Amino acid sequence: MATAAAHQAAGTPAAHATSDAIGTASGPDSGPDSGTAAYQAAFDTAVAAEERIEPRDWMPDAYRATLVRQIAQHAHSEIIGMQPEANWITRAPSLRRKAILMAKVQDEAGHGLYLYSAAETLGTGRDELLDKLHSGRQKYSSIFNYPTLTWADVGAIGWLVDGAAITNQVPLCRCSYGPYARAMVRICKEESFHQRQGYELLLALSRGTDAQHAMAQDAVDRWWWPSLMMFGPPDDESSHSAQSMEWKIKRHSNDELRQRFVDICVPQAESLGLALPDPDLRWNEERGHHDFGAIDWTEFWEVLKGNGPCNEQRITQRRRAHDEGAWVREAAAAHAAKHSGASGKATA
């Protein structure tokens, strides 16, 4: 919660800013006119001082809306992202590989749970978010609209996709909104496991037969460029990045994160014995970074608009799973209500 010092710096008692304001002032244009400026000043001071904003703290409406949009997209990506790899659980080449993949897919479901719960602390229900996902009013990461054609794709997703996710998400552990930042701590630890299992899988294939090496190389060729797109459009085309960084929701721009990811992947690819599919990729001594080729942003925007290889398949499966799971949710709710009633009677 934003500290008393931050509120006092704005001339507003902390208790008033974090208690009296609840339900009456969630943004600059709401609540008592005499107090709104003080609330805004307290919020700005807290963010500038690297303090966490908590659910009962006052926050601007735009800050809340930005968080809901970002957390929802993140949560949707986790549960949609279960599909490409779950497709290979029954076809894993060994019991060990199957157990690892099942654990990973289960982790992704858990990540979605943490994130939907974080969104709920902002006053947005899970049912509302899922309805927006199923109706196409909210997006998920474009990367999950590509098919997993071979077993090597499971490794490429682990190494590249989860590697990109870690690069993007580790800074979110210092996000200015407390519940989101705390959820990211555990998510990043588990994503680190996912990235390592993908790297290890590709390493085994790369050092295997010629056919296995070729399979690994083909997977990297297909997933490299979509992985670079995961960080979002270039900074000069990103409509949310600058404001999110000002609020310290994000800590780095899209292009900064993309460059960091490329610099990490180049030596890892060399260790794997695999080539990254970019003829323009080379070390730039003057910049101290790797230069890389132009990204096909036309493809990115087309996939984002729903024209990717698997957009329709992914969302159709998600709707089907949601509908078929209705009885489970109803049974769980009835069970909870029954035990809540029994507990109340026992207490009485």
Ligand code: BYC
Contents of the next structure:
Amino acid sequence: MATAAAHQAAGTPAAHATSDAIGTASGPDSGPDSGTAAYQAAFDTAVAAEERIEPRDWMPDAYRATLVRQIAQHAHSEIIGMQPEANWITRAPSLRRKAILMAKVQDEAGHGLYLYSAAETLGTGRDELLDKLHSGRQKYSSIFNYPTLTWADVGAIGWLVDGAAITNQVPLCRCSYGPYARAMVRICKEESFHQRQGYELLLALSRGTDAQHAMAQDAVDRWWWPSLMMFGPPDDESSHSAQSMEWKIKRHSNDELRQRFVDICVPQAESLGLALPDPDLRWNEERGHHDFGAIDWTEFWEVLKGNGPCNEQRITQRRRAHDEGAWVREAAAAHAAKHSGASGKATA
Ligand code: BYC
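Moving from the form predicted alone to the form predicted in complex with the named molecule:
Below is the entire complex, every chain and molecule, led by the chain shown above.
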């Protein structure tokens, strides 16, 4: 059940939640009529009319479960995604670069918080989701299982990984579920800064010494293919796409977004003076898009199974951070309890 706090955290006006076209009086998923054809029809009509579904609206159980799965995976990606870049904070080559990188990594933590709050509006607590992440029952993006070997990797992550994330996430600002869509608006604005800092960093390296140029090229060579995998499996192997698009959670298929990303990156790589590591990459006049080479889907599925270069390291580090932060959560809870007790007395 979504709490008032969760509504607030996700920016969901409580008034809307009870006054929309398909509002229920009884809450998100309860009530004797839940799941009836009338509710289903009202839900379908609202989705077709591009109305937002809000936390207290009736929704099919499978819609709720799909959102929790996707939002949780997204939230986990944001907080696990802090690790590869944080690896370079102490070794950033200047104070300016260090300050920028610290701010970026902090932003990713904030994105995780918006998204966990959005998941809470669906009745799923943060503790439960973190537990599923730590025990391997929920996924995070495949991209964060690759190592950051040089400083140029920070640039490649900004340009390619944040670039792929924006391509995927801008359409999610129109997701049918209100709290997720609203969280995405803010996240996309911040990701856009991240992408530009990565591009600017790579440009500086590309125009630097021969060794710096080579380091930038090496980073792009290693991050290009994993970035294309971020969009998920090809459409004919994507188990969730068709239903998610029907529900207007996803607005485009995995392959459509991947193609869009390739088309955006080609001229940007030219401006950077860096090559994309794909001999089959070329403009196709007939299609009006770039053709590109075959993606190694065996590698993708292996990474998803836990066999990527850094899966073990990432999850071990995440569990350690969670355990070491236990005292902070306890202190915050004790402070909140004390504070609510004090205000309760004052009111009395
Ligand atoms: N990695 O049916 P499909 C970021 C799974 S990070 C891992 O196509 P769907 C950032 C998929 O979950 C970017 N798993 O799934 C942070 C499913 O398995 P389950 C995070 C993947 O959901 C810090 C199975 O494969 N962004 O922004 O329709 C620094 C079949 O796939 C991946 C998001 O999460 C993958 N790459 O489509 C910088 C965006 N791809 O769940 C940047 C929100 C697929 O049945 N998420 N799988 O066990 C989405 O848009 C969609 O969930 C996806 C996948 C396009 C990723």
